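As a starting point, one isolated chain is supplied in structure tokens, in the form predicted on its own.
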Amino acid sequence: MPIVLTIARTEARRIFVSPLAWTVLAVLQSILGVVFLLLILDYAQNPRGPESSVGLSDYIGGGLYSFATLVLLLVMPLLTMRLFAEERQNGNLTLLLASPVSLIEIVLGKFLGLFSFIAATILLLAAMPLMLLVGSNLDLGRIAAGLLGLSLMMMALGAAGLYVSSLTREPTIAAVASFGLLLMLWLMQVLSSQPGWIGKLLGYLAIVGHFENLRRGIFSSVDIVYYLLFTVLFLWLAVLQLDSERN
């Protein structure tokens, strides 16, 4: 465990020292800040009464988090592209694989380092709707469910990007391939309208469908298990890929 934490600290330091991480955070918050203000203005101009099924938490918090998923789909490949591809390009991966450190520790350390960025993003996203606590009846349960869904989805996107980065030595190729993989998983939600078992299978595999349930405040073990299994699967695939190189 200490080795995992050491690798995680090193990776987190490398992420936050890079101008890319701060640029991504700044752009992400600027875009989502504008969306947040537009949602507030629209809600103020068209207030929902008690008879409405769409409350403040649903409309502003849910709307913000739904838009955030689209932005994160574009952002995560940029953050994961360097995890292993740049190490391989610089020759550092060969030294890392030759060290007396298990592959699981290497992958987990890299992933936990990436999670530090995910945590920073979630904290900034949580700050915006929580400002509405002053003078409004905010449903904290629904906000927490949306944040949980975003956290789990970002973990899944990060694990997939980490795996793709382990396949190549070019960060740019890793970013494009990661985006293609994540977009395909995203579009499965559109194809889930197909009749029969095919539609049900695509609906379950679609990465965004499970988030929508959590965004609406519906806690389901199926959705949480999906994201955890997705994350573990791609982390394990990354371990297998590195193992093939070590041998």
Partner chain sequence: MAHEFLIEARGLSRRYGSHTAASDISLSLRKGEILGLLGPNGAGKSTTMKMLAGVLAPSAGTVMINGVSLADDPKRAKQSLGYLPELPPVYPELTVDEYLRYCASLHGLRRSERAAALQRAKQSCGLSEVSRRLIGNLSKGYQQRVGIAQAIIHRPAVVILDEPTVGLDPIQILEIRRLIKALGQEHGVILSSHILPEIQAVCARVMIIHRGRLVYAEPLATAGSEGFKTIIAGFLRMPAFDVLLSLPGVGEIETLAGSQIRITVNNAGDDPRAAIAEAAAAHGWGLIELHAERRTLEEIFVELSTGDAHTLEEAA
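Requested next: the structure of the form predicted together with its partner chain (the form predicted on its own having been shown above).
Partners and other molecules omitted; one chain follows.
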């Protein structure tokens, strides 16, 4: 297994020496900063009493994080397109393919490398609400649940993007296609309002729905398992894809 970590370390380094990751983080932080500010102003102008059911952590943390899901949906494909599609185009994917390393190790290594970017995003997203600790009582459990949900969702988005990236040699196609796939998964949430079993099924499959509970501070193992299964499924599909390409 140490080879996975070696790959992950180099992948992480490659993400963070490229201007793309920093640009993405900067834009992300600016947009979410504005949203955060708007939420605070709104909260300050309409103060809710202590008996209100919506607290500061809920309103600001929850509001910020649910907006973040949409932005992350737009951003993840930009990072995942590099993983395989761009490398295939540059010809440097061969380095890993010709090394004494299995495909599973390659995919896991790349995914863990991507996780370093997810971790950086989560840190930035944690910092904003935590600033409010200075003048208020935050429900840290809720914030933590929201952050856990966000990281799980980003892992799922990243795994799906990684799979799409393994299908093509054009980074732009990889980005557009994974954006399409993620948006579809997101749209299922809208369709889940349909009556009957279809609505139920779509509601279960929708990628955002499982985040809702965590955002509200409800830690349910179903949601955790959903994201983990989703991630493992797409990573496994990527391994199969790389294997079929060799043949």
